[in-house]
Amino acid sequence: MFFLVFFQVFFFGFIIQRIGATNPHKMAKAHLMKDPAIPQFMLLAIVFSAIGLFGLQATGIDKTVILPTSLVATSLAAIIFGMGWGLAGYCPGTCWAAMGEGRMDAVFAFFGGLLGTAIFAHFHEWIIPRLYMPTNIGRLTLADIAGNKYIGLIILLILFIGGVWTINKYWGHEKN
């Protein structure tokens, strides 16, 4: 078990390290739509992981558990997290591989993740009952929005293979 793992978490960080995620100045452009690698790379993970989960539920594998969707903690969770992304220039994982490349603005940017999460943590009890249960509407999948699995999963197709063909279309293309 232990060599899966390994191997997944080494080949997830060769893979990031080369579509050029961990580099802060390749992420720039990505947010600044003018290079469309990274997002391309991002959705086509997304469509690949959901094919996969798909397949495992298929044969009964899978043990996936479906957390509550919470409205505003959602959101707010995705303003702080995407506002850490752009200042650092990295998410958690690319995070990760960057301090593996080294890069030291890596490692300020996992040492500032480990606060954020110190924080959330220490914040916790007081968070949970003002932000997360007001706007809890329970477990929400892209499935049960469509009424049946095989649909949800064709929608999330279309639509993150739409998105890689939109991004490819209309963002810039600079070189490096």
The other form holds:
Amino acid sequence: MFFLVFFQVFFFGFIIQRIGATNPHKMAKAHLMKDPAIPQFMLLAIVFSAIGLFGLQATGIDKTVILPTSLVATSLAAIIFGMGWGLAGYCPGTCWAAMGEGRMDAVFAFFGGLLGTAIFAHFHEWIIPRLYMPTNIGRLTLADIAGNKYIGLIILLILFIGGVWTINKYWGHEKN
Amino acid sequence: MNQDNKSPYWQVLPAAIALAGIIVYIFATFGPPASSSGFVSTLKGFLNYFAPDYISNKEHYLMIPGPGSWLMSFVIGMAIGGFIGGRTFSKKVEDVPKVWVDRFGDSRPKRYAATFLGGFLILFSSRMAGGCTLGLFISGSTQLALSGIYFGAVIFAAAMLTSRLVYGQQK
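The structure above corresponds to the form predicted alone; please give the structure of the form predicted in complex with the partner chain next.
Full complex below, order starting with the chain above.
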């Protein structure tokens, strides 16, 4: 099993390196609306994954895990996450790949991440009942809202392809 | 998508299709891919030696498997992929990115302090939301989850705002 995971994820790290997602310079340029590659790559990867997963589920294989939305905790976490992402130029996944690539600042992001994980885990029992659970609106999907999984998928595709188009229009096209 | 052919980086569309193939494959074999959980698994492995009593009654360590699980192989595979990617790439890595040098100079301690703080913030918040860019946004949106789409929209907006504050208005 280890080799199976190893094989598939080796390519995951390799591809995100090749698109430049492990390069904090390129990531900052994406956030500054100068370089469209990374956000377009993410949105398109989701578009194709969603279509692929849709087909996979049609064959009966279903290992999906839908996470709930908590109006307070998800929003607050997303804002804090965006601050850290904008500051460091790393997210948890790219941090591992960037360390492998040999970036020293990613090693510091990694240790900061371990500390952040430890602090959250320590206060988990205090934070989750206060911030997460009261405004937890459940494990909703676009299919639940649209009432039909086909329409749900179409809404996602329209949203995300619209996102790619918007980025193409409003982002600069710097070469990094 | 209008990338220069001379850029060492891959074109967006084929790279996105390749990544999607791997994501769907992971969905078929293990379930939704995630990377911030790997941090919990790593810590859990260490704490198992030093403070087994502490983690045995902490909810957050109970809900994520230890370093023997596929989540751990996932992040290690990610690092190895990055390693091989970096070794076979024409562009050298910098410890302090250029955009940072232009704004704050080339002081390594300053940059390392900033990424340490950034790393702290992204992991603290990922654990609060239940996932990160991959585990919540990419995996979630792939499954049409509202939590993933919403999280993705807010992290992008917050990161765009933060990068403007950090790097200033660029011409």
